[in-house]
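There is one chain below, alone, in structure tokens, taken in the form predicted on its own.
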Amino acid sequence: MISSIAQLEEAALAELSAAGDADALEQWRIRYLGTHGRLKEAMTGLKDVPKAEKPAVGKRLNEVKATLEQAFAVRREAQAATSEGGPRIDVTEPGLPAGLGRRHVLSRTIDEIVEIFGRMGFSVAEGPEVEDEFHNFIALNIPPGHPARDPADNFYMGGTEEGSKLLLRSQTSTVQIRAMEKTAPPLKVVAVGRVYRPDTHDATHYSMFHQIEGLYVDRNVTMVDLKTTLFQFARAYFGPEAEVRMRPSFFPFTEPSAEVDMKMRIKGQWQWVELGGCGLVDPNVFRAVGYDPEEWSGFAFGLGIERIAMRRYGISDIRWLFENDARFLRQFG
């Protein structure tokens, strides 16, 4: 029995010396020091040793166990010190492609639209999303009691500022008021941003969406200038085949006013879809910001960014733009 234990020790130390990596070391530990290892098996056989030899055999087994455990610990530390900080990397293995990020389709659309109007001479203006009643209504010729101010059609905040109720802006026309307050005419700006209306969500409506507001103020501005600007934009962005129309409408802040429609493919069928409103700036709006309507004239328009993106990229449901489904968004890389 003593000789077989010596042979076990010799074989174990030889194999340990030959173990070249962490996996081989672990396999050695399991084979010799594990619960069902060879050393455990030898200790189990101690019950069959004659009583007179048991003390010597038991002592020898404990010595071998201590020797192997110490040798294993030393070998493991030495192996870890030479492994250069971790498992080796096989540089011949093909790598995984990096998941590159990309701009949201709405952000891309905004940049493309602003770039086109920039080529037409429009600069960019900005304004807050939380507005007061003066900029959202009064200066836009929407007096108290007007249906457009109904709480059912707006997101009022509950607070006030200088006695004026605060609300989430319902249109980017508020920015044209702020731009005219700060700048003497002539003026040519576009403003892009989120607007909020409690609309029922469907394929073409959402309670939060983006608008681009355009304003041009100068002497002798006419509807011809407005129509030319919008049609040039549509054909520059969508191509010469773009179908656009203007039809008479009414807005408190423009006179005359018109709706701008474009043909879009919705659920497999081509339909006329409203992109926004436009018209010549109402004289009362000029008076609210200190412009002389006898000297200055201008046009304004507000277009829905989501509907422009839907037409450009063949998106048939506005709700998809806000679901953050990566499978949908990856299409617009």
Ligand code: DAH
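Take the two forms, superpose them, and find the largest set of C-alpha atoms that agree within 1.5 Å; that set is the rigid core. As the structure is a computational prediction, the values presented were derived from the model and not from experiment. Positions refer to the first chain, counted from 1. First, how it differs from the form predicted together with the ligand.
V224 is not among the residues whose C-alpha shifts by 2 Å or more between these two forms once the rigid core is aligned; its shift stays under 2 Å. With a cut-off of 2 Å and the rigid core superposed, F209 has a Cα displacement that falls short of the cut-off between these two forms. Once the rigid core is overlaid between these two forms, P50 counts among the residues whose Cα shifts by 2 Å or more.
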Second form
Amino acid sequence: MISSIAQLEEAALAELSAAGDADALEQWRIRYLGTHGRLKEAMTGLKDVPKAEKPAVGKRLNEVKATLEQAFAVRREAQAATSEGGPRIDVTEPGLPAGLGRRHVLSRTIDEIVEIFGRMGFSVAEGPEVEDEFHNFIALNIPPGHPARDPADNFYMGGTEEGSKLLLRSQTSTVQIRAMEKTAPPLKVVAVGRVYRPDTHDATHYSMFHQIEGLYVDRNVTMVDLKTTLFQFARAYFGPEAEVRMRPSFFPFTEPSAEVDMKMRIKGQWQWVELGGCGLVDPNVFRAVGYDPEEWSGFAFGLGIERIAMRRYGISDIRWLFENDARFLRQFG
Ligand code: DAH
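Given the form predicted on its own, state the structure of the form predicted together with the ligand.
First the chain shown before, then all remaining chains and molecules of the complex.
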């Protein structure tokens, strides 16, 4: 009996080292250590062993069992580590969420607004964020000494000579000038972009924000065209009950000028929100770009993108828009 146990052990270890893959290892386990395996069989045979030999045979069987189990565990671990797929993957487990990114709430607002003006025939114009005084002020009828040019209200960047200093643009109205310089009238463009002002950051102020500028130049353009355009935009963007209100105001580059309010739904309530300015292009602006003010007329408007997005989505602090906290951004889009 003892010698047949030795044979069993020897054969088992030889076969174990020959088992080449996970399947072969499992076959081996069933054959030797399984409930109906050879070791179990030998243990069942113990009852026929003469009484005197039983303790020795039993002890030996237990030793072989421990040896085989340990050898098997070592082999299986080695096999799992080297096998190509590594640990088995259970394809029926529900997966982890794929963590998709999304458009920033401002990018989405900009896309939607530009799309609506696109449908109304406006093409998109662009201009640089680092501007010169000509495009940011002079051509827009803002002469030297005008309070809007105060160094405390602008990010001047260099240049000492009055008139040729560079600055981060304080308004997208600069793009009106750039578009007219490049294109002969008639003209119908919108421009969206960042503008910069040295404001102290708080819930409603930030040193950088976005504006959308509109410019339409043609023959016989009137305030009616302007109001109709803004009204159509408001209906398309804020819904069928939206309205537009203009309040008399002053801007150097328009005459007459007005403040624009739009009525939009905020948390279920229709409310007036001030969004920017507008007016008919001042003849001096046309002269600055070489358009004949006797022949051409036009309207312009400039609206704040953050104001639109914040009111529409109930965002009460502008700083959240620029902190890029995923927990905040995830709520939109
Ligand atoms: N540029 C003005 C601002 O930043 C907004 C503005 C007012 C733009 C009237 C216009 C306009 O085009 O006609 O405050």
